[in-house]
Amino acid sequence: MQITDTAALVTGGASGLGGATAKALAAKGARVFALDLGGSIEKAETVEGVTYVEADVTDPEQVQAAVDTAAGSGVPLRTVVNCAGIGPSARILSKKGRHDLALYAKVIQINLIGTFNVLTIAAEAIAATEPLADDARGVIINTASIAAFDGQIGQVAYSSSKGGVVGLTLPAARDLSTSGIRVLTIAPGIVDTPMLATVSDEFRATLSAGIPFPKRLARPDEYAQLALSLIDHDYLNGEVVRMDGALRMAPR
C-alpha cells in the first residue's frame, strides 16, 4: 500500500517504537499524526512531517478526537501503528504480598483495552475511505511482544495483556476483511527503548548474549522498517511477526 499522501496515526509515537515508526513513516511521505501522553510529548524531539496530538488511548474520547483530527487531515487515514504500552514487572506471589490487582488491570488496560480502542475507532474512519485496488483502504499493525509466548518470572500481567493483542490479531483481520483492512501484529524481543536506559551496560551485554543472532538488542528504526515492509506487502494479513534475532526466552 502507498504511504505517501496519506494519514497515519502512530500510538505511542513520542519515543521509542512509535516514535521510530513515525518519523519513518514521515520520511515516506505520509502525514503522521502521534498520540501520546503530555509528559512524553514535551520530551519528543520535533520530526518534519509529525505532528503530536495528547490522548490517552484507554479514553474514547480522546482517542476519537486523535483520529478525527487524522482523517480530517485532507489526505486518506490508512495506516494505524499501535506502539503504546506499559511493562511492569511483579510476581504472583513475592516477600511483598499476592500481585496487586490495580496493576494487574492497568497493564491489561492500557496494553490490551488501549489498542482495541484505537483499533476499533480508527478502523471505522479508514473503512469510510475511497477503496483502492483490490478493495483495500488501510492497515492496523499492531504491538505484542515474544513475552506472549515466553512470558517470564515477574511477566504475568505484561504476558497476559500482549497474548491477548496476539489473539486478537486473527479475529480483527477477519472481522474488518468486509471493509479492506487488514490487521497484522509485530511481536518484538528486547528492543533499546527508554525502557532500558537506566540497565547498567553490564545487564545490557547479558541480554544480548541470550540472543542467538545478531548478539544485540533490537533497535526501534528495526522495528519501524518491518512496519513499513508489512505496510507495503498488500498479501500479508492475519499474522503475528517476531522480531527477536531467535530469541526463545528463559523463565528468569
Ligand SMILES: NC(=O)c1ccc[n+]([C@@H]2O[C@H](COP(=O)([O-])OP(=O)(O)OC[C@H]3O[C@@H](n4cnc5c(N)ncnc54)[C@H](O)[C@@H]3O)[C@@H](O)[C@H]2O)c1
Given for the second form:
Amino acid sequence: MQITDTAALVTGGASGLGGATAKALAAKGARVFALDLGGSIEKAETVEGVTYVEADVTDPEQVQAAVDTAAGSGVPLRTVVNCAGIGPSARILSKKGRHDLALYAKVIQINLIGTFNVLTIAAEAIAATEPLADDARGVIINTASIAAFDGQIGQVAYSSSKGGVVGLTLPAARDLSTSGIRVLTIAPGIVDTPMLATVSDEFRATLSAGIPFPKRLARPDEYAQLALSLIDHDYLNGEVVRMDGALRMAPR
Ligand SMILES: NC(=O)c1ccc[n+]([C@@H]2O[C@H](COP(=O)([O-])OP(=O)(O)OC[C@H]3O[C@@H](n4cnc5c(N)ncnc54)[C@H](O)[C@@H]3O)[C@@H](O)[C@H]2O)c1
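Any chance you could show the form predicted together with the ligand after that form predicted alone?
Below is the whole assembly, all chains and molecules, this chain first.
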C-alpha cells in the first residue's frame, strides 16, 4: 500500500519504536499523528510531518479524539502502528511477596486492552475511507514481543499481555477482511530504546552476546523498516513476524 498522501496514527509515537516509525512514515510522505502521553510528548523531538496528539491508549474518548484528528486531516487514514506499551518486571512469588494484582491488571490494560482499543476505534475510521485496488483500505500493525513466546522470569504480566496481542492478530485480520483492512503484528527481540535506558553497559553486552546474529541489540529504525515493509506488502495479513536476530530467550 502506498503511504504518500495518507494519514498514519502511531501510538507510543513520541519515543523508541513508535518514534522511529513516525519519523520513517513521515519521510515517506505520510501525514503522521504520533499519539502518546503528555510527559513523553514534552520530551519528544520535533519531526517534520509528525503531529503529536496527547492521549492514553486505554481511554476510549481520548483515542476517539486522536483518531478523529488523524481521519479529519484531509488525507485518508490508512495506517495504524500500535507501539504504546510498558514493560515492568515482577515475579509471581518474591521476597516482596506475591505478584501485585494491580500491576498485572495495569500491564494488560495498557499493552493488550490499549492495543485493542486503538485497533477498534481506528478500524472504524479506516473502514469509512474510499477503497483502493482489491478493495484495500488500510493496515494495522501491532507490537508484541518475543516474550509472548519465550517470556523470562519476571515477565509473567508482560508475556501475558503480548501473548494476547499475538492471539488477536489472526481473528482481527479475519474480522476486518470485509473492510479491506490488514492486521499484522511485529514481535521484536531486544531493541535499544529508552525502555532499556536503565540497563548497564555490562548487561547490554551480556544481552548482545546471547543473540545469534547480528550480535547486537536491534535498532529502532530496523523496527520502522519492518513496519514499512509490512505496510508495503499487500498480501501479508494475519501474521506475527519476529524481529530478533534468531534470539530465543533463556529463562533468565
Ligand atoms: N525495546 C524493546 O526491546 C522491545 C522489545 C519487544 C517489544 N517491545 C514493545 O515495543 C513497544 C514500544 O516500546 P519501546 O521500547 O519503544 O518503549 P518506549 O518506552 O521507548 O516507548 C513506549 C511509549 O509508549 C508510551 N505509552 C506508555 N503507556 C501509554 C499509554 N497508556 N497511552 C499512550 N502511550 C503510552 C510511552 O509514553 C512511550 O512514549 C512496547 O509495546 C514494547 O513492549 C519493545
